[in-house]
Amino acid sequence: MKKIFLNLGKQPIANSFLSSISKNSLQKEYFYKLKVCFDTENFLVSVKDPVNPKIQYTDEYAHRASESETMRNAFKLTAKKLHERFKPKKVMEIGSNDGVFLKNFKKNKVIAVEPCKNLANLTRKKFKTYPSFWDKKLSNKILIKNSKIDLVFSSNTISHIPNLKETFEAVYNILSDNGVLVIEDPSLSSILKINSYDQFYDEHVYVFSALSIESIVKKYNLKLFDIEKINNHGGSLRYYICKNKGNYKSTARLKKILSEEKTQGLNNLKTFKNFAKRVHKSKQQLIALLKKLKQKNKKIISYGATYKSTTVFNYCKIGTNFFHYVTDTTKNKQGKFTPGMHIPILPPEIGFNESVDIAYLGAWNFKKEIMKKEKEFRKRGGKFITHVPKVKII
């Protein structure tokens, strides 16, 4: 049974960046109720009502993962450790961005699925891409021209796909016999810990945990049998699911990361009502350390007009009532406005001067990369602000 135990407030779509703030243009903004719930018998924790698919994975998709140095290089690393580990034959990633895992491969093993035209576009270039969403009817579509698949890999993406038993399904049916499906997404425990609400936006309808995992995969005869803890997007879970028939068996550090899971309480509601009262703590402390600078007439801007920081600014109502802009390298973001609070965008080489002297971390998860680039705002005594784990000055 669902409950509910966290309301986010009315939320945007996270990457629906709008190129103009006129009266036509806001009457046409969409937004959504964003509610948490848990589920008491499979332990899965997502998103009330999710968002219809086709508003937001359109052909004006913001973000390129290829843009970050740091998830270059985890891709790099990622592709090298399952090409040894697995040798697979034949290569299909479900959520292929822009291409930055796969490019790791040799091009005629490779097949990418992306239902955002522009990065499919973009994909197609180098090597055969399916540019739709994921589901049984694609899965036949690419086995007529190709033979089953050895390595499914899916970062960020299966969390944001509403049906499961679809997505499941036809992970089944485009596997071969000993093939293995590896999924990367944030991990639920690593979300209390840090008390990272801002995970919670409309595309992660769910978020994933061993317990559910493990779970969920049993009703359509696959099996978890590996798990790998990694720091992408402030922690994150890799898993690694096979046919039940497969001949993979489950390893220690999976058996103990669903020890530390029950552990924690990730299969209890009491847990994730206890997280809620956390998340309205830090809403109140955000707002009143903003306050304070603002009252002392500090130039406020915020860094990376992030999907999560969209969550954050709209739950908290932080506009530009606090910061003056957003600054972001993404250049099909630069020159438009933040979802919802409407904060303009500039690219850093404009909006990041000396007259700005703090900065909230909007990409929480890159703050080692972030502090390395930025030592001179850091020497002349600029600031970051964040909320994770909890509200401070860095």
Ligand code: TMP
Second form
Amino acid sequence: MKKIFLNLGKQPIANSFLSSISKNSLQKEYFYKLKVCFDTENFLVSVKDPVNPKIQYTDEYAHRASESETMRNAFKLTAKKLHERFKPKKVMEIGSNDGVFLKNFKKNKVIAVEPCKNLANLTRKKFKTYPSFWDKKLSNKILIKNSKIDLVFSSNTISHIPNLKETFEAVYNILSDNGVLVIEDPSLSSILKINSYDQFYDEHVYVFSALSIESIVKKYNLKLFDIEKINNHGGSLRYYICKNKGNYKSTARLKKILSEEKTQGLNNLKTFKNFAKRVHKSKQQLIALLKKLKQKNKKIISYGATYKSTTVFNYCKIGTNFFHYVTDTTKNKQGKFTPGMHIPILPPEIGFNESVDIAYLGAWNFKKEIMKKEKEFRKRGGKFITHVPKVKII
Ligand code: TMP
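In place of the form predicted on its own, output the structure of the form predicted in complex with the named molecule.
Full assembly next; the chain just shown is listed first.
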């Protein structure tokens, strides 16, 4: 049974940066209620009422996975590792974004699936790209011209697709008998540990755990046989899944992680209720800190117009009441306004200047990269603030 444990209030589409804040544009802005629930039967955590993907994944989709050096390197290493372990003849990626993963394989070996047309246009010149949502119909279409696939990869995408039945049945359809599905998504365990409640936003329909994935894939004649903890996005899990008839045996590290999750209580509603209390406290602490800094006349901005910060800003009602603006390196976010709270977004070359005293770390998942890059800012006394793992000044 699904039980709601967290209410993050009225939220906009995290990816929906506004070009204008005219009355007309604001009237059209889409909002939904972000409530998060726990399924006591399969231990799956999900958004109660998911947004229609057609509203989310449009030809104006802003996120470019290649924007961050951390992610470019992570995908390169992952491609190498998967190539060496499985030696796939054909690789397919569901949600290929700007091709940051697939570009590490030989062009004729790969198939990209990407519903956002602007992104699909970026990769179609380089390799075979299907500009469509992933479903059974598409898997059949791909199979007309291709043999079955040995490696299906999907990073930060399966958790975005409301219909898991369709998703996994389509994967089963396209996988070769001994083929492998590799999924990467934010780890529920890490989110609870570091209180990163901003991992809940419209696109993250699900936040998976080893326990929930193990239980769900079973229904579709698939089995989770291995798992790895990875650092991406503040702590993610990489799941290795094969057909029931596949040749892969369960690994010791899978058993270990399943047991750790049970110890953490990821199969228990009470754990999530306690998390919700910590989230509420984090909100109060962040607002109190911002108020204190504002009273001292500090110039505060936000660093990185992330989807995650959309959740924080709208849940805590943080906007131009605290921040002068947000800086972001992504060209198609610059000159726009953040969803819901409508804070202007500037390129860092303009906005991240001598006048800034404090920067809220919207892109906290790239903390290491940012701290390295912004040594000068810190040297002259500039400070960062974050809410992860707790509200503090860095
Ligand atoms: P993400 O967490 O959704 O991947 O988004 C990260 C955003 O942060 C993306 O829009 C790029 C931006 N960013 C910066 O503005 N400066 C940086 O140094 C880094 C690493 C990211």
